[in-house]
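Just the one chain here, laid out as structure tokens, in the form predicted on its own.
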Amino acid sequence: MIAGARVVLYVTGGIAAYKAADLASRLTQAGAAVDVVLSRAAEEFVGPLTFEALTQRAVYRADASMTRGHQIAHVHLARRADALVVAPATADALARLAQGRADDLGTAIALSTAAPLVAAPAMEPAMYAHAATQANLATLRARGARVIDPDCGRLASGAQGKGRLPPTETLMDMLGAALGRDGPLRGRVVVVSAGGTREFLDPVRFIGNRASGRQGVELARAAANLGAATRLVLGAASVDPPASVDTTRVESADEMLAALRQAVDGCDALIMNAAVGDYRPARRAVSKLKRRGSAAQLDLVENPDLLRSLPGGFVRVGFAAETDDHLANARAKLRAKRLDALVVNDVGRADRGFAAAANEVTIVRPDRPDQTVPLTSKAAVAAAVLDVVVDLLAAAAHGPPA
């Protein structure tokens, strides 16, 4: 959603500004255009020619009235925008976007833009907790703006608490999912599973496997980025979550069921990409077991299938991760579980599947030709499987043929 989008990066006078340079270049990376408008103390922290440097643009300063090619500068970002960042969004600023100032280029550019407002209050903790601050960001959210939230930690003052501006990574997310608020799955509520589970033998060990969560996280970002409402259950993993989404942890299969079925209530599809143990212990010891110097026995049962125990109507897309005869072990899972689509990927190489940052699969329906994806990153593979699942639920609006 961010290539190609045309974004005003509104920059705000907090220590946190310098960040702000890290969000400009990694915006232009992935192919924005970025109109940055540094506030009259931005300019203190942090100068325009850095924001030129890293963005290939013009700067605009707070006073600026018209734009190099002798345009009203407030309107012609506002009406080019797809989107106003804020960032850092200092107590003071967000006290004047809520009441509606225009006493700079970006306060203006604020009330002219029909474009998402996306805000990232950084300050001292003390000043996020007031009231004042609090019942600004209130009305800022009930006007439909983004609002995210401060990290907690140590500040530029030294003190602790919460208010530090989030890595540049959640920023980057939370534009995605505000860009995308009007694409094909507006108004669709997307269940995504992610991560491996893990199965404790004592309160020390586990059986568990090599997944690192990273395909169903790229997953749940491209479901926000798409205009759903994302929930995503996620289990072991060495990924972060998306911020855009709202993410329930989990570590067992029985506590991963558990979750499941609380996210697919009201849901419209199922992603179910999580890499499940198909066993379990018999019996969890409730200490360490100790070395005997004799080999050990180890009782296992069988988990539930997940999906066989989810009811409703929903969409269901399942993820398959084979070692050998990949078709036809699909096609068989796909006819089962009665799956709407399932994609099959082969987790026996060490560069793609599991814990590659590449991935290569095969989206395997009832009624359609397969679909092979080539070896790509696991954000371009989510990004296939997505547009299976806008298909299915087009189809699904549209009902079967008469």
The other form holds:
Amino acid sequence: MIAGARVVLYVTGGIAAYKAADLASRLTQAGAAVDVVLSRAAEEFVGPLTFEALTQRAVYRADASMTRGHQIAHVHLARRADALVVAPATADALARLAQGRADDLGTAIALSTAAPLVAAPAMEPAMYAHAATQANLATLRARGARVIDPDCGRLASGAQGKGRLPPTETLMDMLGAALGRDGPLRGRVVVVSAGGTREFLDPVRFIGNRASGRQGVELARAAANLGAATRLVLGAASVDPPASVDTTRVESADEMLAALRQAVDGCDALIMNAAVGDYRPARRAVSKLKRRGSAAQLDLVENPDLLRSLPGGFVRVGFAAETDDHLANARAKLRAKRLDALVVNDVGRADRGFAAAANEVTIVRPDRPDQTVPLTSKAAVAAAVLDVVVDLLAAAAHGPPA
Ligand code: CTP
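Next, give the form predicted in complex with ligand CTP, keeping in mind that what was shown is the form predicted on its own.
Below is the entire complex, every chain and molecule, led by the chain shown above.
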């Protein structure tokens, strides 16, 4: 989404302006053309040279009226922008944006562009909580702006509270979804399950699995970047969920089933990537189990099969991690679980699947030749799976399971 995009980054004058340098750098590295526009106050915090060096492009100051190519700056930048990001957005900048003022180049671009607006407020907690700021945010949201909630924590003043600029990763996620708002999944609701389940024996021990959640998180991010309203049901994972999706955290298979029952209500597609434990301890001890000085046995009971327990009426894509006969097993699961597609990976190899950054999968569909996605990043695997989802939705080749 970000590669090839033209992003106007309007930096306004708060201490978090220095973090906008990282955002400018990361966006440039990801292949975006970043036009940085500084407010007057932003220049007090970070100079244009920093952004010019990071983006390798001209930086625009608050009073710039023409580009170096002799074009009217706000008109030119507004026209070609794919997105306008205001980060950090000070209380003053939010007020000026909400009022529709054009008192510097950044606000003039905001008034002139049809591109989506992403605003990342960052300020002292009292200013953020003030009714005036909240009303301005509500106005911007009502106009379709994507507002990224600030993080809680320590502010430069030493105060604790809500007002910190979120990490660059969060801003990139929100920008990715804003850029993809008119994508092929616009108006669709996609549910993704990811991560592993944990079944507790006692308050401190559990039976789990090696799922990292990385592939599922990439699937959710990819769905959001194609314009879908995305719901992620996330079990145990070693990665953070994307900021652009609505995430519910769960631990056990039962909790995952309950969360999925809610999430699939009104959805168009379910991508069941979670590694769901098939068994759980028959009992969960209230207090920590003690060593008894002899061999112990664990009684297990079967967990429900989540795919079989959920209703139909939407596209269903499953995942399978197999160590043997992976394609034959995949075909059997495709039928048994009444799936529209099953993505199978061979986890008998150390360099793919689980916590590895890369993955190699085969996408099996009932009526199509198998599609192998050669060893690549989990983001690229996610893109391939989402292509299949788009195709399945377009064909409306789904119906309730019999
Ligand atoms: N799955 C599920 N509920 C379970 C177990 C798995 O919905 N209790 C889903 C997984 O999320 C995945 C698909 O079923 O999309 C296949 O998972 P897998 O663990 O390979 O299937 P199992 O039926 O558990 O088969 P196996 O005996 O090989 O573990």
